[in-house]
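Quick heads-up: it's one chain on its own, the form predicted on its own, in structure tokens.
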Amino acid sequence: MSDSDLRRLYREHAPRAPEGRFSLETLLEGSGPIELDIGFGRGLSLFERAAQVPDSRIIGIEVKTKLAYKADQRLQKHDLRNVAILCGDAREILKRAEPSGSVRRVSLHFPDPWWKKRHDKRRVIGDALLTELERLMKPGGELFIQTDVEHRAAQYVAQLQERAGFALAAGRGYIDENPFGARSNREKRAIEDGLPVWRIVATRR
């Protein structure tokens, strides 16, 4: 299969969110807590978390069609029923998602890798996404962000400090370890290479 055929396959068959307003609660069977894994990349965090909390309903959102397609194929191969995958921009998808106050945990793995200032306008974590997360998360729900770009971490902490809907862990937000124990592929690689990772946790007030 040619590269162009593969790109078309990924584009046409990557799983998408329903059109219009839709319910997160109907994407998966059961009544367990809903968790969002935003930017799961190659999917390690998604599958590790699914194994750890089989009663939770985990929804992974990935903007890259190739990665979303491949993760979905793996789900089908292993018949994992507690995970759903949506391909697209999390900001656009979550703007249409319901119901409010339905999400228990959210993880964002190494978003916004562009470290130069001119790329600030491309940031995924901004007012648009945080507004939707405030709406969708339950009181007491946990928001976890990790990055290997130090000034991005500082920006995220500053943004969360300005929002009444979130309280940073330990006042400053930074923690030493991944609280969910589900590593992203990039996190695993950073640890193996001895690179620093900045981890932030905030609680929905």
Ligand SMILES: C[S@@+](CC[C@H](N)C(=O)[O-])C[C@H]1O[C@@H](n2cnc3c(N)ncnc32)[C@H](O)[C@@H]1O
Contents of the next structure:
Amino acid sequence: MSDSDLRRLYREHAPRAPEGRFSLETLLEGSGPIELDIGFGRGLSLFERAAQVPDSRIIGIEVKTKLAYKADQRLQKHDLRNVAILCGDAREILKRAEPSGSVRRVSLHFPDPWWKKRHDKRRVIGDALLTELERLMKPGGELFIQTDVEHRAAQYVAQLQERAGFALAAGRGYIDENPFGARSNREKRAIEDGLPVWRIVATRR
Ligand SMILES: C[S@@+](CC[C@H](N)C(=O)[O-])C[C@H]1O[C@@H](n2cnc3c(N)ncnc32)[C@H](O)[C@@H]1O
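What would the structure be for the form predicted in complex with the ligand, rather than the form predicted on its own?
Below: every chain and molecule of the assembly, starting with the one above.
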């Protein structure tokens, strides 16, 4: 298949969120806790988490069509029923998602690989996303962010400190270990290479 055929395949067959306002509750069967994995990349965190918590409903959101398509193919191959993939910009998708107060956990593993000032608007963690997470998360719900960029971690802490809807964990939000266990591809690589990782947890008030 040519590169352009592949790009079309990914674009046309990556799973999308329903049009307009839609319910996170009806994307997957069952009534288990809803978890979001935003920007899952190659998807290790999705698959590890799906195996750990088979009764949870895990929704992965990824903007790159190729990654969303490939993760979805893998779900189908392994007949994994507790994960749904939505391809698109998480900020736009979550703006349309309902119901409020339905999400138990949210993970953002190594988000925002953008360095230049002019790319600031691409950064997924910002007011638009945090406003929707405040709306969608249950009181007591956990938000977990990890990154290998120290100053980004400090920015995330500062952004969360300003929001009335979130309380950072003790110690300005920093924790040593991934509280959900499921590793992302970048996390696994960082651990193997012995690189530092900054991990932050906040609770929805
Ligand atoms: C540095 S990668 C990390 C991938 C994976 N979470 C990991 O830790 O291995 C960041 C991922 O976030 C995705 N991403 C960036 N902006 C996004 C957005 N607005 N909505 C959804 N996904 C986004 C990128 O396409 C990329 O796959």
